[in-house]
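Just the one chain here, the form predicted on its own, laid out as structure tokens.
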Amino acid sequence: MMSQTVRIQNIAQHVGQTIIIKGWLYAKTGKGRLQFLQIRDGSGIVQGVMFKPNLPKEVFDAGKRLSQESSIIVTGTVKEDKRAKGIPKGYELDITDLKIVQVAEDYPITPKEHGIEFLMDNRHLWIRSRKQWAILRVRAVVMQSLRQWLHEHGYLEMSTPIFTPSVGEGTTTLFKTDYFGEPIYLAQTGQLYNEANIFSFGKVYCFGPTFRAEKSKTRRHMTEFWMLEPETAYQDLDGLMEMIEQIVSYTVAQCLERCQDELEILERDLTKLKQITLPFPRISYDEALEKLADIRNNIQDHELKKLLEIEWGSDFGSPHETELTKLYDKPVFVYGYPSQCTAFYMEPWDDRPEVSKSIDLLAPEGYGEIVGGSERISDPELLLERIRHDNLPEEAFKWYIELRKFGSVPHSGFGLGLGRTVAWICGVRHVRETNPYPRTLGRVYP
């Protein structure tokens, strides 16, 4: 009977059986008659044991000369061993045969400390390391979970353009390019097109790359990042916040259930993630300013005191968001930002036109804004007024204004930054590690 090729993540189902694993050598230890091979196949890592008396000489010698990241096909019997520290834990492979596909050259990433620039230059190799592997697997589960919640709640995934003549989030962060002699921009958001889509489908979302030409080197920013953007007809601000807290708490719960090994590798404090239950606290922008004033009055650090200075009408920066989130053990909604610091399409508050029906969701532990959203302006005249106020090109928004002339309804939506959300769930301090190949200020390689 021929041995079956098995993925390491499924190894528990094959105890006592002889199987084949196709993968790469992650690490190797041992001496004399015993060699211990850490074998990875993309789904997990298992220790393979080579015992010289049980193997043909040529097979044992081949195993001894293997270098890190050599590609190999290994045959062996699965054994249960509670001491084994693989992924998943508790299993090892008693090797009976080994075929070398390629002996790798000297691998540039070693167990010694490497600088971040070196690691980013070698990102195509760095993603093979245990921590980076774990982060990117959590990212995949986050993406699957977000989509799953939306599908279960009747949302249709739509594809929105990458090239667009329209401004979504402000003219200062646009990547401009030539489109057959006409200026055009890389999309900052798919939102405007999804606002058209809801009048056909009611509940939609897009999920893909967006682009911001922000000259920022902070740990929260990339120039190309993925964003989830649902849009819903007949939804007000309260409904929007309820939807956001449901989808975020669902996604965290899925990661806790499905990514136990990955979160352990990342040494994530799971008690903090287990606190992410409904409902999330909500405070107004005005209340947030009061809380920041109290914080400033009770700290001795003069530099931080200065950073926390803010006037009504200004948007929050990272220091403000960080200090606010220290007051909560869950994500917190801040709603009702001044219209002067929000996008042109946000509905003003009924009795306070200087305030928009906008929200940010700030993640705890200093991760800051992971979601931003609002009710959208549904009156065509008010929308045109805001476009003119912000000196935006009216012609480019002709189609967008027309949406309000043919069956306009109250509607709302949000954008969830995938990188920041993954960073928070993983406990990673910089968003560049949450993207397989991050694009940041000054870096487009590899």
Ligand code: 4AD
The other form holds:
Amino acid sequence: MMSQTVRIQNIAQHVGQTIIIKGWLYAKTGKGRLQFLQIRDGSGIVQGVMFKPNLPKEVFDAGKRLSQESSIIVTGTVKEDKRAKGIPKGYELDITDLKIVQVAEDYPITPKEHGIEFLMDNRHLWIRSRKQWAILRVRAVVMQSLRQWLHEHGYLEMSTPIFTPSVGEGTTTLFKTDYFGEPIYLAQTGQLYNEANIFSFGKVYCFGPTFRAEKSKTRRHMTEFWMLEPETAYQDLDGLMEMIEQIVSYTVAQCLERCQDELEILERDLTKLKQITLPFPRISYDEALEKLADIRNNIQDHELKKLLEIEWGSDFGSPHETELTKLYDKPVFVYGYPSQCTAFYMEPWDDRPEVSKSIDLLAPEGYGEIVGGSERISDPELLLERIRHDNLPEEAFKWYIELRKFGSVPHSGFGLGLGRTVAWICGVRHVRETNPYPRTLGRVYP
Ligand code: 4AD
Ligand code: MG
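Target state, the form predicted together with the named molecule; input state, the form predicted on its own:
After this comes the whole thing, all chains and molecules, with the earlier chain placed first.
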């Protein structure tokens, strides 16, 4: 009987059977008559044992000479072995046959340490490495969990355009391009279009790449990044915060349940993730400034003290966010930012027009802002005033203002940065490792 091709992730169901695995050689050790092949097939890694007497001589000899990343089709019998370190743990393959599809050339990424620029130049290969593989798998589970939560709560996924004539998030980070002789921008956000979509569907979201010409080279910024953006009719700021804490804690719980192997590869401290339960703390911008003043008073380091100086009206920089989040085990909401440092479309606070109904969610352990959101202006006159105040091209916002004339309602939404969220859940320092092919200041290759 022909053996069945099995993916390594399902190997537990085939103990005692002879199966086929189609994959690549990840690493090889052993000597003489006993060779250990680490075989990966994209879904996991299993150790295959080649014992000379069990294979035709020429097959054993060819297998012994195999180079890293050679493509192979392996036949073998699945054995349970508690000590086996594969992914999933606890299984081994007694190899009885081996077909070589291609002997790989000298592979540039070896187990030795490589510099980050070298690895980034080889990103198309680096994604095969265990740690990068784990991060990108967590990313996929995060994406799926976010969509799952939204689906279960009645949200409809909408596709919003990438080419857009209007400015979503400030003029300083726009990518301008040419549209048959006319200037056009790459979308910084899908929000404005979702604000139109809620009047048709009530609860919507978009999830796709967004673009910002960020000139800052930090561990939190990319020029192309994926953002999840839900928008909800008849939702106020409290409703918005409840929604965010639910979807974020659900997503973390899903990762804890479904990504155990990945988080282990990443050596993630799981106790930190298990603390991400409801509710998340909420502080106002004004309270945050007071806390920052306290922190400053207790710091000896002069440089940090200086970095943490801030006046009412300014947005937080990453040092402020980092110090604030050290006070909490969970993500913390900061609400009510000054209108002067927030986007034109944000609804002002009742009786306090200098403050906007805005929130940021700051992740613990120094990861900073992972979510930004707000209630949106629902009055067409006020919106027009804000557009003029910010010197934005009125013409491009005609349709957006019009939304407020046909059944305007209070509404709100948020944007969750996928890269930063995945970086936090995985415990990796830099967002570039959370994206398969990151675009950052100074890098668009490969
Ligand atoms: O706070 P931001 O700019 O909000 C918006 O774009 C709103 N239109 C969203 C909305 O309400 N629908 O961006 C939202 C999130 C940030 O909190 C951050 O996590 C992420 O997007 N983000 C970036 N991630 C990586 N690189 C960058 N350059 C980012 N800029 C923002
Ligand atoms: Mg923001």
